[in-house]
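In the form predicted together with the partner chain, a lone chain appears below as structure tokens.
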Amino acid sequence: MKPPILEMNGIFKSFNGIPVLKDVDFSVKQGEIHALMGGNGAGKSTLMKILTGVYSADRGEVKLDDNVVAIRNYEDARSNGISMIFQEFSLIPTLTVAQNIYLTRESKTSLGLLDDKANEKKAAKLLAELGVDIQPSDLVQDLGVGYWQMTEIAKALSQEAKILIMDEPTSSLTKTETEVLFTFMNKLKAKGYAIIYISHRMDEIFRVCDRITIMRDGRKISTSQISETSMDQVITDIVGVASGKAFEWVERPYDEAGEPAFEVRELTAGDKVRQVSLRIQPGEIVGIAGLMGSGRTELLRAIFGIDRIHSGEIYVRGRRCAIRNPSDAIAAGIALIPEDRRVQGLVLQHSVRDNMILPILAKVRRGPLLDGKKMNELSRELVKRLNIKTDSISKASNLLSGGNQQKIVLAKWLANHPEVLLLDEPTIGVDIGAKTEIVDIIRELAESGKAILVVSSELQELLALSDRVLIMHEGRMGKSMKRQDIESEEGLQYAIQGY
């Protein structure tokens, strides 16, 4: 066993008297990828913020190579070889790879001017060592998102980083980019670097990580070798009490023969969607599977009036609806939970309440004015119904965890009593606990007779929810499969790839 290069012992931290980390021990060895998992609010971000000097611990010590170190700010962390890999935002897209890597530390000529050639040479050497196939003179904005992270990592390594912290690194990557990143991570591992890998994606963790530490409610629950644990065990550790059959499909009876609640005929829209037809019965959950770029998101956007519809018809409860913009769609009884809650779902600096009532302002009016009492009552009711964890409805929504934010986005539409609910990646970046809750809410809505259309890249989730799965391919609707006929995730995977 290689000795741990990083040890955090008995870390305790409280905010305003409320403990958020309770004597947490955490260690990382040389040359390992160590997964850190836990629900939202479990304390993993706080722990990492202590490690990178954003917060300081009330108690406990951080040891690097057996020496106690004080990390008071990000600079301290960096000089101790600890580096956080941000997903985006921390590179300057209009500069080249080399310029980004050596920003503020550029080689200079004897006249004190920037020596781009020397920097590019250094960068080329570094990138070659890491086996990253990009040119140092490329502009960052011309690279795929996957390479942004590698540039970021190269930058960290050029600053003598030994421990890299990666928070949901694959969430914005395509499948191929993810593969490239994993290969790269394994290379880093072989060179002796340590990676702390924070993710909600179980399959990825089981593929690339060596050990896993699970946190819940500010405590460390377990640390184990990946090879010695199982997905069930991990879920139990994260959720605590067993959460039942959230991820098993439950067959629900619904009216399969009657008039459809929602129908799309020969819809062609935007640049992607080509002659798509589908129908959903009341109470039915229809899932759409497909590869990245197959037009799933675009289909939902078109139905909701965001992308331009060129031809085709949309019917809600047998009534034909002309949809030119989102307000038309809303008026027709359609709701969309968009794929990116931070960009499309929420006004982040506004409160929980203000976000919830935004689509239903017309319903909380008294005369020309908004009715404060009604707005408060309604939002409190929704907070309760969806079990949203917030101390107040006037708390800014960006202070809530991802799962709770996603519930706010759901709540926005529940009060509007839509007939048709379109959900785009409804549980992306959400912890297991919130995920099961969201899955339950979706089922409950179907139970009440609504038509539900779900797009998800997580096949497990798609299989747990859908009564029927449609496969999209290059903007067109392909196979339609009844849930009963799909035997396993592999079967669905095969159908998606099998064109």
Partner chain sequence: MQSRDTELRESKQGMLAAVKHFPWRNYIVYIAFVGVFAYFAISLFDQGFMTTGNLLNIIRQTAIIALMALAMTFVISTGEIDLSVGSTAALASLTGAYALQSGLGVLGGVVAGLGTGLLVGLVNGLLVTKAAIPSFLVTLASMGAVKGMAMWVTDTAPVPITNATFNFWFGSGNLGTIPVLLIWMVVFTVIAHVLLRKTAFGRQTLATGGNENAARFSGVKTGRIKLLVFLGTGLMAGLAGLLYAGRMNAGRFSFGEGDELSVIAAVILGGTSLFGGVGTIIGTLVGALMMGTINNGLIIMGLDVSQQMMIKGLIIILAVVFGRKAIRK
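In place of the form predicted together with the partner chain, the structure of the form predicted alone is requested.
FYI, this one's just the chain on its own, none of its partners or other molecules.
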């Protein structure tokens, strides 16, 4: 039996006193493709960020070839042969394959000029060793996305990486490109490289991986040989036991036969949203489930006017709305709570109050100036309504916890009294107490007659909230399931996986 090339032992990490990794053990062998799976918030990303030097563990050790190593930053990781291939490509399309592979590490002539011929010669040798059928002089922008992925991998291996972390590598690939990537991965495996493969796609996991480790709630739940486990067991390990009555579904009455509060007809936007149609009744919560890259976030972005709509129609309370930008969406009574609150939802250096009144500046004016008294009254009312824990509405938003930051994002849109709420991962990165409160707030909004569309990777949350669940796959809307017909998270997971 091969010894591990990598061992992570007793890794513990907390943020603001909240443990996110709880004494996790993880190992990878040379010449192995090892799947790392778990639901949102399971701790996968934090564990990999410790391995790549983004975070430091509070305690625990990392061993490479049975030697303890200190990984304090990305350079430490790279010098120890660890490299991560992210979902979003880091390539420059207008440069060649060779220029991208050796970017910032180029060979130079005796005069100190860039030596493209020498770089192409080194790249040709590397690509030949890896069995990649692309030319070093090819412009990246002329290649298919699958070859972008292989160029990223070649770039990592040119830095003498021996452990590759691949984060959802097929999320933007076609089936043909995925086949090419899997063939390439098997070649790397045969050459002795170790690959940590992060994906939500079980068919891929069972096809390409040797072992699988599953995490849940910051702990390692299991490690198994792929040949000795089953999809049923994997789903059970990912889902675990539901906790708390806050995440129990409560059936709520709403008008199922009347005019919809919100409707999308044959909406197409970009390459991730294709002829999507859906209806939401007043007071109804509709959840969207799907794999990473299925187009869920892109659908919400298109409805809110961030991404350009190519065709289709949007109706709010029976009135057709032309949405060309977020201002049009806001005027139509649509609000979006985005997935990344810190980048897209808040101006972190601004106060609680200032963030809350950003969408409603026109409503708090007094002549040419803003009405400070009105702003303060409105902000305090929202802080109280959403139980935002802050000692002052003047406090900078970045000083609050993740859960309270998310409540500010909700509050700023509630001040605008929207008819339709689009929620993208509404409880991501918040503790269980804040999750419970946010779930209650969403239910209250539905009770008041709002139409609510929720995207969530946390199936427990989706099942607790939704009256109906729609399955999205490769940009199209598929199966529609009434909540009372979904018996368990396992049943929904099967639907998402297409079984």
